[in-house]
Structures are given as structure tokens and as C-alpha cells.
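What follows is a single chain, given as C-alpha cells, in the form predicted alone.
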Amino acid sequence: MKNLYAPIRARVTRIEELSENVRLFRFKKDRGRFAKNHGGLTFIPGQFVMAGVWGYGESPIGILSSPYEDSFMEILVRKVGVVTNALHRLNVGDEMTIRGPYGNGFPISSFEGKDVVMVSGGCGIPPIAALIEYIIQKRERFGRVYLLYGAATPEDILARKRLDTWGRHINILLTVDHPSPEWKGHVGLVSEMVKDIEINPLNAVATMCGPGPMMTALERILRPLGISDRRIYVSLERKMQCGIGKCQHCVTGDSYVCIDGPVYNFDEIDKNWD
């Protein structure tokens, strides 16, 4: 019988310092490549993996890399606890553990033919980044595409090296709370940039992933655009131990975030922000 808790061995092939406490980790399987589904994807944008270090445990982390890539995966790890501190002590060539991908991602096939608005903040960028990579590969199948991304400071804007590439295919609107002397962009709330978006609200979808305050500000960010709740998708963060609906650590209301989410229609979880 297959052990659902047994991780696979992975090897760290690249580490990139993105901010004071956030690092990008690229890893590959010790043997073979990551399996692709019938659509040619190794995961659905919005899904997550349980990443860990032997002896320290695992942590649920969103996947940052392109879902078309099967030779490696990438994750962002913010140093906040025992497991993430252990991951930050790894070096290139060290072994880590991976389980997954798990959960439900964005309903990407239903996004085709529509305008897409993506909103993110801080470390919420990985599932949005994977979605951007998916859209760019099939850019002709989508309408106008926007990324609204907010951070505390310019140094906290993650995946900065990818923004130029993304910007050749989609519209990117950045903002920070506390600018540096060199910052020439917008300063203030993400919601203040909504006025710069031009979409057809009757044929548009929106996605959001970010810290709690941003999620609760959804009404100021997306409601002015006129996109219905049924076409707004949010990605929730919860502490998990199993990732497969057994431990009950991630229950919100009557839903298990690890198997029913982490991506939900907004109207599925409205007024259920526990």
C-alpha cells in the first residue's frame, strides 16, 4: 500500500536571496522528472507542495515556477518558524523533501477568452507567478491581463527579475508602502491602482493571494471593477501538517483548505475569514 505521508527526495540546485528573510529555492527530484498531467502540466497554478527537511518537519508552500517545467520546481520560503529556518540553512546540493502537489488550483481553462486581473502582496506572489507563466505560454487565448502587486518596501517586491519578462506580455502595476529614495513608482494602497485598469467586467476574472489585510480589502480592490463574486478566486493560507485532509489543522468552516482549496470562489468563503 502506498504511504501517503512518504515524501520524495529532492536536491537543491539553486538558492536566491530575494529579501532579508525570503529565499527562492529551486529543486529537482533525485530520480527522474516531475510527472505531467494530461494537459502537459506538472501542477495547476495555485496548488502547493509540502516542503521539508529530514528531522524538522514540513511546511505548505506555493509553487512559483512554470507549470510546464518538469525538470525542476521553485518555491519561495519566508523564514518564520522551525521548518522554514531549517530550509534557510540548506545549501545548493543539499537534500530536502517534497510531497505533492496538493489542493485545487485556479480553474485555468475557464479563464481563457477573458480579461484577467491578478492581485498579490508580499509572499503571496508564488501562485500568481505560476498563473502568469501559464498565461504567457498561451497569451493569445486571453484578453487584457493585469498584475497588481503591493509590498512594504521596494526591497520586498519579490520575483523582481521576472517582472521585465512578464511586462512584455501583461500589464504590471506596482506599489509600495514605504518608498526608497530611488523608487519612482506608485506609493500607497493596491486599491488606489484600480483606476488604471481597463477591462470588460462582464467577461473578466480576478485572482487574489496575499496577507490577511489585503484579502479583507477585497471590496476596495476588486468590487469597483464590477467583477462578480463567482468570478473572483482567492487563495487561502493555513497551517497544515498532512496536506491530504487527515489532520484537520487547516479546517475553515466546514472546508479543508488542503483538499477543497487553497483556491476558492470568493462567494464560497465570504464571511468565513476565521
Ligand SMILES: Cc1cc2nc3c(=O)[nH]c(=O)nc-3n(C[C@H](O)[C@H](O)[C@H](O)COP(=O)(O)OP(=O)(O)OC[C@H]3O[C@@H](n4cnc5c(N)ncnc54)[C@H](O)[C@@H]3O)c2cc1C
Contents of the next structure:
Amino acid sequence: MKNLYAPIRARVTRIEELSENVRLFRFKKDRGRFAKNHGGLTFIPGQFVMAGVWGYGESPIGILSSPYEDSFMEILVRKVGVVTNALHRLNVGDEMTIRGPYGNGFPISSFEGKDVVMVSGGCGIPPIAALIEYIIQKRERFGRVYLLYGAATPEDILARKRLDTWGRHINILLTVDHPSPEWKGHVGLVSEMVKDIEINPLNAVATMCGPGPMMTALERILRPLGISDRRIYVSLERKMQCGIGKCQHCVTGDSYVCIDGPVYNFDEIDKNWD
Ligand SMILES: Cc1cc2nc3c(=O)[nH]c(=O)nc-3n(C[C@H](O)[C@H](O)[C@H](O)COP(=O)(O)OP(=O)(O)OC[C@H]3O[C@@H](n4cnc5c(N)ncnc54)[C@H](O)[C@@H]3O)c2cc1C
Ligand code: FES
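Shown: the form predicted alone; wanted: the form predicted in complex with the ligand:
Next comes the full complex, and the chain you just saw is listed first.
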């Protein structure tokens, strides 16, 4: 019988220090490539893996790399506790463990033919990054695409090199609270950039991350743009253990975030964020 909890062995092939507490890890399977189980994709943007280190446990972490890539995956890990500290102690060549991909991901086929507005802060870039990579490969199938990205300082803007590449295909509006002397971009609230966005609100979808930034995004950006709650998608974070609907650690309302989420339609979720 197949053991659903058995992780696969993966090997770290690249580590990038993105900020004091955040590292990007690229890893490959010890044997073979990642399976393209989702119509040519290795995962659906918005899905996560259970990433771990033998002896320390596993954590749910969103996948950042392109879903078309099958030779490696990338994750971005913020150091907060036991597992994420263990991941940060890994070096290139070390072994880590992976299970998944899990969760529902964004309803990507329903995004086609529409304008897309993605609102993100440092915390929410992994699922958005994978979604952008997906959109860029099929760019002609989408309308106007915007990424609104706010960070405390220019150093807190993650995946900066990727932003330059994405900027050739989609509109990127960046802002920081505290600029450095070299910073030439916008300073202030993400919401101040709403005036620079041109979309058809009746044919647009939006994604955002939260919970704090989520409410700001909703009230100051998405509502003024006229995008209805029915077409706003959020990715929730809950503590998880199994990742596959067995342990109940991730239950919110009557939903299991690991299998029914982590992506929810904003109209359908309990808004009592914790
Ligand atoms: C679907 C999903 C996607 C995620 N994607 C990413 C990602 O791309 N990058 C990333 O760095 N983190 C991500 N997280 C959060 C990550 O799972 C937690 O930070 C991690 O599990 C903490 O484990 P730890 O053993 O290091 O911390 P612990 O030692 O378990 O706890 C340290 C602190 O973190 C809090 N914490 C633990 N688990 C979570 C959790 N799941 N959500 C929020 N707070 C938690 C604890 O309450 C405690 O305060 C995601 C979570 C989910 C559910
Ligand atoms: S993490 Fe175990 S049921 Fe969701």
C-alpha cells in the first residue's frame, strides 16, 4: 500500500539570500524529473509542497518557480521556527524532503480572456510568481495584467531580478515605505497606484495575500477599481501537519485549507482572520 506521508528525497542545487531572513531554494528530485500531471504543468500556480529536513519535520511552502519547469522547483523560505531554521542551515548539495504538490491552486483557466490584477507584499510573492510565469507563457490569452507590489524598503523587495524579466510582459507597479538614496520608484502606499491601473472591472479577476495586507488591498485597491468580491482570490496560510486532509490542523470554518484551499474565492470565506 502506498504511504501517503512518505516524502521524496530532493537535493538543493541553488540557494539565494534574498534578505536577512528569506532564502530562495532551488531543488531537484534525486531521481528523475517532476511529473507534468496538470495538462503540461508540474503544479498549478498557488499549490504548495510540504518541504522538510530529516529529523526536523515539514512545513507547507508555496512553489515559486515556473509550473512549466520539470527539472527543478523553487521555494522561498522565511526563517521563523524549527523547520524553516533547519531549511536555512542547508547548503547546496544537501538533501531535503518534499511531498506534494498539494492544495487547489488558482482557477487558472477561468482567468483566461480577463484582465488580471495581482496585489502582493513580500509575504505573498511565491504563488503570485508562479502565476506570473504561467501567464507570461500564454500572454496572448490574457488581457491587461498588473502586479502591484509594496515593501517596507527596496531591500525587502524579493525576487528583484525576476521583476525585471516579468516587467517586459506585464505591468509592474512597485512602491516602498522607506526609500534608499538610489530608489527611483514610487514611495508610499500601494493604494496610491490605483490611478495608474486601467482595466475593465467587469471582466477582471484579482489575487491578493493577507490577512493584514489583504484588507488594505481590498478596501483601497480592489474595491475602488470596481472588481467584485466574487472575482477576487486569496491564498490563506494556516498551520498544517499532514497537508492531505487527514489531521484537521488546518480547518477553518467547514473547510480544510490543505485540500479545499489554500486559494479561496474571497466571497466564500470566513473573514474572521486570525
Ligand atoms: C499554503 C501555505 C503556503 C506557505 N508558503 C510559504 C512560503 O512560500 N514561504 C514561507 O516562508 N512560508 C510559507 N508558509 C508559512 C510556513 O508554512 C510557516 O512559516 C512554517 O510552517 C513555520 O514552520 P517552523 O517549523 O519554521 O515554525 P514553528 O516552529 O512551527 O513556529 C514558529 C512560528 O511560526 C508560526 N507558524 C507556524 N506555522 C505557520 C503557518 N503555516 N502559517 C503561519 N504561521 C505559522 C507559529 O505560530 C510560531 O509563531 C506557508 C503556509 C501555508 C499554509
Ligand atoms: S493539514 Fe492535515 S488536514 Fe489539513
